[in-house]
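Here you get one chain, nothing else, as C-alpha cells; it is the form predicted on its own.
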Amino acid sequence: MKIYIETLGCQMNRLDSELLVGLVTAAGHEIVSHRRGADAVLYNTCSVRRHAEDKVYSRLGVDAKRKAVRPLLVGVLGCMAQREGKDLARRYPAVDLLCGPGQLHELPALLEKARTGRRAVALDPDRKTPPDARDLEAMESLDLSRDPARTPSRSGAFVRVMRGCDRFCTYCIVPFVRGPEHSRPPEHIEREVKKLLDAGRSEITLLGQTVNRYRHETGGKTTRFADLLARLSLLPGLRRLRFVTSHPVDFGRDLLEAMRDLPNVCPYIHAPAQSGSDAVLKRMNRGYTRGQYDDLLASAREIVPDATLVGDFITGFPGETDADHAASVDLIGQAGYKNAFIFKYSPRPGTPAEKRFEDDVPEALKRRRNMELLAAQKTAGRAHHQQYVGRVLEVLITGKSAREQKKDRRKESPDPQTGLVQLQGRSRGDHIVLMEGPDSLIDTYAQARITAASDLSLFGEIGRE
C-alpha cells in the first residue's frame, strides 16, 4: 500500500512521523511524498491550537470527495484523534482509522484492519486509568528501533526523553491527550543517541512536553535532567546537544550550570512565559510569578552570559486587561528574546480554561494585541540579532534558504558565474544564518562572519572549517 503521511504540530509529532515511516515500511508498505496516487492518507495531528485542527477538518472534507471517485484509506493519528475519539469518525465518515499518540506502535495492524473495510480504532486510556505497561514497552521499542537513515537531516536528529505532561496549565490539552509524564530510562536514551551519532548525526535535540521535568528513578538511583545531559555529553561525535521545551518552574540552577560547564550543550533556552501578568499567570496555572520568571532570566544571564532566550506568549486569555497585556509587552522588551512564538488564545474543548472561564476578549482586540506583541518582539529581535554583527559564529549549514528553494521549484539555475546559492544554517544559539556558498557545504559546519542582521535572522560570509 502506498501511504502519504502529513505531519501537523510540534517537534514531537515530527519525530513520531519519522518513526512511523520506519514502522510501516518494515511492514511492507511504501511511503510516498504526495497524496496523489496514495492508497492511504494519514494525518499526524496537533490539538494545541484550533487552527491546526481546522486544517485537518478541511482535508477530511476533500478526502471524502476523493473517496467518492476512487478507493482511499483515511487515518487520523495523534492528539486530535485522542481528543475527539470516535466522535470524529461519526462526524467525518471518511475516516477509516483512529490512533492515539500512545498507540502508534499499533499502526500496521490498524492499517490491515482498515483495508478490510472495518473501522480501526486504538485510543489511549484516560488519565485516570494507569498506563498499560505493554503499551509503554511497545512505544519504547518503537523509539529504540528507529533507523538513523530515515532522519530528515543528515546532520541532526530529535530524540524523545519523556512522554506526557503533568503540569495542567489551564489552557492546554496536552496532559489529556498525551497522558501522564513518563521518563525514559537513561540507558535507552543513550543507546538511541549513540546509534544516531554512529550514523553521522552530530546535533541532537532532546524532546519532551516539559523536557526539563525529566526524572528517572530505578534501583534507588535518580537521574535528573542535568544528570542526563552530563551523561550524553560524553558520547564521542556529539558536537551539539539541545533540548525543548522547558518549563520555567523546573529550570533550576543545576541545569544552567550544566549548560555552562558542558561544552557541547548549546546555550539555548526556550522557556515559555505565556504572559507578563501575575493575574493571568495565576489563571493559567503556570506555577510562577512574573518576578520569578524575571529571576530565571537574570540567573541565565549570570551563569550563561551568551545564552539565547526564546519565549512563548498567549494573547487574549480570558480576563486579560489592558494592564495585563502591557505587562506582556514589557516582558518582551525586558527579556531580549531572539524570537518569541505569539498566539491568540483559542479555547480548547476539555481544558480547565474552557470549562471555567468565559472567552471574553473580543476577537478584534485579540488581533490588535497580537499585532502589538509581534511588533514588540520585532524590535527586541532586531536588537538581539544586531549585537552579533562583526562576530564569527560556528554555523551548521542545514540546507538551502527558502529563497533558494523557490528558485529550485521554478527550475532556476545557480549563479552561472559563481555557482553559489544562498544557504541557511544555525548557530549554537539557534540563530538562523543566511550566507552564499556551494550546496556541497550542506550538513557541514563552517565559520561565518556576520555582516548584517534583521529581526529574525543573521547574514554572513562563510569560510570552510
Ligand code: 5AD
The other form holds:
Amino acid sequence: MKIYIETLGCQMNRLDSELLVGLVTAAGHEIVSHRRGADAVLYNTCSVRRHAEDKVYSRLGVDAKRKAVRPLLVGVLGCMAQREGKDLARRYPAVDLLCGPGQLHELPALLEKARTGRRAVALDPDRKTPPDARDLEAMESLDLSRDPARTPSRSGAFVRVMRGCDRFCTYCIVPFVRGPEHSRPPEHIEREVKKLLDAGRSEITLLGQTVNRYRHETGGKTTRFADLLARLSLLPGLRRLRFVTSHPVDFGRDLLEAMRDLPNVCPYIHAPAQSGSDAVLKRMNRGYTRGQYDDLLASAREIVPDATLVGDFITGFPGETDADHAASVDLIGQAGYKNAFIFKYSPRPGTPAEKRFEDDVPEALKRRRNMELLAAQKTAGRAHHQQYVGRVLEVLITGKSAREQKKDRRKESPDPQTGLVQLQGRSRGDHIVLMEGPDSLIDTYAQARITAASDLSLFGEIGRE
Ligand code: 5AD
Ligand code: SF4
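Could you give the coordinates for the form predicted together with the ligand, as opposed to the form predicted on its own above?
To see the whole picture, the full complex is given below, headed by that same chain.
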C-alpha cells in the first residue's frame, strides 16, 4: 500500500513516526509524501491541547468525503486514539484503524487486518494494569528494529530513553494516554546510539516526558540519568548529547555537574516552570515552589554558566489571578530564557484539573495574558541573544533557512554573484544561527562569528572549523 503519515505534536511523536516508516516499509509498503494518491492515511496524534485534536477531527471529516469516492484506509495512531478509544471510531465511521502509543509495533498487522475490511484496533491497557515483560519486549522491538539510515536528518537523531509519565500534573493528559513511567534498559539505549553513530549521526537527543527521572535497575545495579549520560558520552563519534524534557524537581546537582564535566553533553536545559506563582504551581501539582525553581536556575548559572535555559508556561490556568499572572511575567523577566513555549490552558477531559476546577479565566483574558507573556519573552529573548554578539560559536549546520526554502519553492536560484545561500544551524546551546554559505556545508560543523541577534535567533559569519 501507499501510505501517507501525518505527524502532530511532540518530538516523541516525530520519533514514533520515523520508526513506523521503517516498520511499514520493511513490511512491503511504500511511504508517500502527499496524501493525494495514498491508499492509506495515518495520523500520529497529540492530545495535549484541544487545538491539536480539532485538527485531526477536521482531517477525518475530509477523509470521510474522500472515502465516498474511492477506497481509502484511515488510521488514528498515538495519544488521541488512546484517549478516545472506540468512541472515536463510533463517531467517525471513516476510521478503519486505531492504535495506541504503546502498540505501534502492531501497525503492520493492523494494516493487514484493515485491508480486508475489518476494523483494526489495538489500544494500550489501562494504567492500572502495567505492561508485563512481554508487552515491554514488544514495545522495545519498535525502537530496536530501527534503521539508522532512515533518520530525517543526516547529522542528528532522537533516541527514546523512557516511556510514559507518573507525575500527574493536574492539567496534563499524558499520564493517562502514554501510561506509566518506564525507563528503557541502558544497554538497549547504548546499542541504539552506537548504531546511529556508526551511520554517521553525531548529535543525539534523548527523549522522555520527564527525561531526567530516568532510572533503571537490574541485578541490584541502579543507573540514574546522570549515569546514563556518563556512559553514553564515552561513545566515539558522539559530538553532542542533548535531552528533553526535564522536570525541575529531578534536576539535581549531579545532573548539572554531569553537564559541566562531560564535554559532549550540551549546555541546554529545557525545564518547564509552567507558572511563576506558588498558588498556581500547587493547583497544578508541579511539586515545587517558585523559590525552588529560582534555586534551580541559580544552581544552573553557578555550575554551568553558559547553559541555555528554555521554559514552558501555561496561562489562564483555573483560578489564575492578576497577581499570579504577574508572577509568571516576573519569572520570564528573571530567568533569561533563550525561548519559552507559552500555551493557553486547555481543559483535557478526565484530567484532575478538568474534574476539580472550573475553567474560569475568560478566553479574552487568557489571550491577553498569553500576549503579555509572549511580549515579556520577546524582550528577554532579545537580551539573551544579544550577549552572543562578537562571540564565536560552534554551529551544526542543519539545512537552508526558512527564507531560503521559500525561495526554492518559488524556484529562485541562489545569489548568482556568490552562489551562496542562507544556511541555518544550531549552537551547542541550541540557538538558531543564520549565516551565508554554500549548501555543501549542510550536516557539517562550522565556527561562526556572531554579528547580530534578534529575539529568536543569531546571525553569523562562517569561519573555518
Ligand atoms: N493546556 C495547555 N497546555 C498544556 N500543556 C500540557 N497540558 C496542557 C493543557 N492541558 C503544555 C505544558 C507542557 C507542554 C508540552 O504542553 O506547558 O510542558
Ligand atoms: Fe504532563 Fe507533568 Fe508528566 Fe510533563 S511531567 S508529561 S506536564 S504530567
